[in-house]
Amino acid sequence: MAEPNDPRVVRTRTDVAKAALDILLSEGWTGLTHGRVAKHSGYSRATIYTHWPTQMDLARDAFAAYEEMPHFLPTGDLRADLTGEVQSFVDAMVNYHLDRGLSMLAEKAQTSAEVSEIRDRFVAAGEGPMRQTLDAVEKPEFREAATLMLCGMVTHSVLMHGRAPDSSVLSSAVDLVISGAKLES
């Protein structure tokens, strides 16, 4: 039996997530079939029920796949970081199509505990580089408040009025963020 770390295994698990996304993000949830998934990656149906028994397997290592984004690698200037960082989410919403995968989750996590969870996960994950860029904040309210604004801006934007804000837009939300940080410590 191949170890979890033999590159077969690492290789089918990364193709049959990146085609569990693609579908989900074609298809929707109810794409998201065992058979589509054996017939987009190019495995056999027997793997597939073999190493995700679920839909719910599938998606959760689908939205797993997105944690491999790139994020912004940090430089330890509060302004370059949270500027690279918010950049890098722009980039996933509009060339990693985001935007569609974080609405179908906060469709689907209304009804369903699991995708709940996957949910819960994602996000974490996705804003884990903004949080740790807002640690040297002292109050845990404010860092709180800087990456929901942050990130809100960008969600928002997107999926509400169907583009990324602007260079000028992302950075006076960063010096807004600054700011407010300023006056807190």
Second form
Protein chains: 2
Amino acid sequence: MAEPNDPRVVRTRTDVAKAALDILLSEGWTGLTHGRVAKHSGYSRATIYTHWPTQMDLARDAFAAYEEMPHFLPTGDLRADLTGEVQSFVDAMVNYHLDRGLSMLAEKAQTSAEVSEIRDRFVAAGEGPMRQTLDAVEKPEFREAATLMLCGMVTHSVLMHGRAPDSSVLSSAVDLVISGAKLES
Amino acid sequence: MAEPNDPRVVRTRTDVAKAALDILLSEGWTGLTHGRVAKHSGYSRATIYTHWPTQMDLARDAFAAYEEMPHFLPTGDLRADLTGEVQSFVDAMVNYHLDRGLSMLAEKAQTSAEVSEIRDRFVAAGEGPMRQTLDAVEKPEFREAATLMLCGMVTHSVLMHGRAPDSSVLSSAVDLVISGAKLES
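Given the form predicted on its own above, I would also like to look at the protein as it appears in the form predicted together with another copy of the chain.
Full assembly next; the chain just shown is listed first.
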């Protein structure tokens, strides 16, 4: 392929990343082969092998494509923004099979340093907006605790209980953090 | 085998469950075969097949054995008990490979109803002491939020960041919950 910003190159990358993600989420790691991605994306195996030599190259771009999931658009109101961001995390579990994606990353990262890197990057991108909103919390250890607790409530519920928390539990969690961190005047 | 409470029967169950757990944690689901468990536990394949006909029977007893992990011994002081219980959850991640166990359950429960049941039972047992300590929180939705946030902080950190939270973050989380739920006089 020519220049990396050539629209055809961008298009190919997007198509292949999306195909790789679909396959990963529906079939798991073992389904993610060059042959399956070629078939699903409509490109030749030669193209796939040339630009994504290993399975990890495919997985890396699959999860990078995944980062495009919508986040909540901040309003400036702390309670609304925390609730919105937690809710959008829950929505992504339901609408974008994020439960599948996260559990696959968590499991495989236990034994693969490459997957561990993909996971770290993906999680950092996912937590970004929550961390920005929690900039209002002054002490760094409280900010970290609040971030981990709010994201963790969703991760733990979905991966360990198999269901998202009720909206009354979500808003109680936001209340606990806001009141505990004394973020209200 | 004779009576279920016959000491030899109890001994066999314990040995086999422990062997199955060791294999699961070191080799994953594909390693958990009757042959491997027989070899590792020192019992015959016939014994294993007779009393644990399927891989799921082995997995169920492996995770039941896992529930014997130590919890924090409550003191009656809310802050000490919450901190102790969160810390013992972190310790289990490190000392009992609970990160491996939980990520395997989370991943496999996505596609297996039987594993989903094993996970639910295991998680309920693990959360028990935390829920008891949080009985002090009056409103049920706040109690649920506090439980999910404190357990979730550990699950999320270990599975999504690949490391346990610092002890300063752990105690900040407990402070946020205690102060947010107005549990101090």
